[in-house]
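In the block that follows, a single chain appears as structure tokens, in the form predicted on its own.
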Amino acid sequence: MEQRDDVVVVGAGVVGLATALALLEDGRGVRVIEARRIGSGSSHGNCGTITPSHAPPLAAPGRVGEALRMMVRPDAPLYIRPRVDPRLWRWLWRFAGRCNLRDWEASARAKSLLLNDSRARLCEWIGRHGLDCEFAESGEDYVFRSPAAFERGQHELDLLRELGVDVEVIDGPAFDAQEPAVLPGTAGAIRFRGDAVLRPDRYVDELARVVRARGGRIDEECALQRLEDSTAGAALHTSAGILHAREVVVAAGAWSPNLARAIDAPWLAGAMQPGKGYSITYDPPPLVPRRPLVLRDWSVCVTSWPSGFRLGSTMEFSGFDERLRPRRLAALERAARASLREPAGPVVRERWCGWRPMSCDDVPIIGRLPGHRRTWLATGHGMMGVGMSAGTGQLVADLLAGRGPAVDPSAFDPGRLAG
């Protein structure tokens, strides 16, 4: 008699992770799968900030001819590689289609509901599960240099302010007097207190231990290769064999559409492109920030923890090409000698690089994959998978279980990309 799993995740990053969690809460039986190791996508190297302040999407009014005027920059915060690849203009072309106001407030709300949710779930599951994270309650400051980009990045405030987010601003006197890090000469700032922060990798790894105390499996190496999906349930073939389930969802981050054609969703390879972003973590300097700075002039994310301090972000569209590009780490550290009055620390404990899941609209791809009756999809939450993993995996849960969910899915469903 063939074994049969309850419901099997596809993905042990911090999307499928808590996925996982949350289905155990809910009663259900949990196999997760992943083709490499655990967290070993954009959940190791991110800077792990928790912000509802991060609403608005990157598909913004003026974002296209802002894109164009940096492919000649290598360095740049967001940058195109030049090159022949149909998948990426496809997304590109449909990406610039929501470079509009309707469009880029529409998505605001949409990732708002689930940033707002997974803010509040994540607090109650450090506390029920005891997660050793390095979570702080820190909020969070945008720091600028130049009055022009000071005066520009007000403009978003009023609907950030109506999504609920505890905004403040700064002027630059102020905040220099306030934050003994940063060097004279800030332009201004703008702080959002109900944000957060957490050491991403520890939290994989904190996810991990829990998925397995209550129960659930978790076989690393195994990559999907193949999904069958009937009414009886999924079959999934696998590097390690074939597998059984109920149900399937497939929280392969930036990965999933590489599995568009094995789960029977051409659609999504169209849908997805992975963001490259880098990082650079150090043993803590002398000084660090009161709490985590986007060094906005540079989009440069700055966050510290007891155990590391981290500079991060940009945004780079070249496929999954694995180099290690040494001009885009210098431009995280040359950020950082422009703001900061200690922009290092005394030792280099990683230079990394890792893709995220950008889906065309930059709104998650959350719901039953159309045209399927077992498989559902949990992914697309490009950079912020960390603050929205709570509340997706709560509502996964809630749709497995067909109950009304927390969060309203209408949003996030994938047939509105499927078409």
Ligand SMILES: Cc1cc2nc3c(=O)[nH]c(=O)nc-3n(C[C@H](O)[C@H](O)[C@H](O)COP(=O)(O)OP(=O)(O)OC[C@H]3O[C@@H](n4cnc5c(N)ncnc54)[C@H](O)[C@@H]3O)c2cc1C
Given for the second form:
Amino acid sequence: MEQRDDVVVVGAGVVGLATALALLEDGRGVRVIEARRIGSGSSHGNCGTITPSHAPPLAAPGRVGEALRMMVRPDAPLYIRPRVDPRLWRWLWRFAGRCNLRDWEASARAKSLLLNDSRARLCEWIGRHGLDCEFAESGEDYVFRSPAAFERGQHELDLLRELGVDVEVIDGPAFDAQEPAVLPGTAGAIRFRGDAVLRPDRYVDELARVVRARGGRIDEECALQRLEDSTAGAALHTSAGILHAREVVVAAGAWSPNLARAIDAPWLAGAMQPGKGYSITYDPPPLVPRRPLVLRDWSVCVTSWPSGFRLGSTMEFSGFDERLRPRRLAALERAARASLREPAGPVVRERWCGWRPMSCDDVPIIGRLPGHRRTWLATGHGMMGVGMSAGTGQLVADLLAGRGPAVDPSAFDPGRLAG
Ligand SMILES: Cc1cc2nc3c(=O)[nH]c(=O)nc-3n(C[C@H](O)[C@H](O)[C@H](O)COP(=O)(O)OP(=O)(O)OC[C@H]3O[C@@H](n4cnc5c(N)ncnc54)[C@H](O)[C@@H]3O)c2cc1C
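What's the form predicted together with the named molecule like, now that we've got the form predicted on its own?
Below, the chain from earlier opens the complete complex, with every other chain and molecule after it.
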């Protein structure tokens, strides 16, 4: 008789592993299949901030003009490499259609629900499962060197306060006095006390450990190639043979649109793009910021943990171009030199790039695949997959169980982008 798994999760990044854990806690049997190695995608070298404060989406009023201006600057924080790519242009067209006040606010409200749920749930998981990942309830500071940027940066604060985000506006001299790691001359700062931080590669390893400890199985070097979804069950054709499952959750991050044909969801190809980002990780320098910083004039994030110090940023739409571009890495270092007393650590441990799974409305895609009985999607988490991971896992577990979920799932429904 053919062997059948209960649920197969495709992709072992933070979203797939958190989903596996929530399903196991719900009493389901879980196998995770991963094309490469556990945590080899975007979940590895990101900045690890947990940010209910980042609810407003990238698709914002004025963003299209900003992106067009930045197209002529290959070291800009937001860069679209001009090229003939119908999928990219379809994505950009839909993205541009969302860059208005009404959609911006609707997306922010939807993301906020998931971010807040996830922030609380993550804290609970850390304690209950003993996840050893340098988690700290640190808060986060946005730091501005330019007075005009400081002024602009306060435009979204009313909405954030309404969404329950704890916001404190700090003038430049007061911030300089509080944060000895920054160079004097700050125009102002915004502190989000409810944000947190963890070391993402350790979080991935810890999720994998707990998934296995609770009876889940993780198969590496096992790529989904084709999926057949029928009333009788799902058949997964993989690089390591055929698997059968009652249900399948596709959590393949930025690679999800590449599976559009394989999972019979052609619309997915035009609904997501890989958003490339870079990071440099050092051993910690002697003086590090008290909490994660976003250097807003350059959109560079600075994170430090007991085990490391990381600069990370940039959103580059250049497909899956694997090159580590020196110009981009230099832009991270330049921003740090302009803002920090100790802009680098004594030893560089890693220079990295990864691809964020960017949906065209910058809202995650979570729910049943339209027209299919047994296939579910958990992808499109963009710049906040770590911060949304625990809430996403629980939402998927609730949906599969047919329970009323803790978070209203309607804004995440894949059906909004299909067709
Ligand atoms: C520079 C940078 C900084 C960031 N900072 C933050 C931050 O501070 N906070 C935050 O919350 N987020 C941050 N992010 C975003 C975050 O990294 C992502 O949102 C998150 O990692 C997405 O997780 P995922 O599990 O969906 O995708 P991934 O981690 O990319 O995992 C997807 C997995 O699916 C596998 N896969 C693909 N195709 C197949 C297939 N056919 N079969 C089987 N497996 C497959 C891949 O190999 C991969 O391991 C940042 C990203 C970048 C690039």
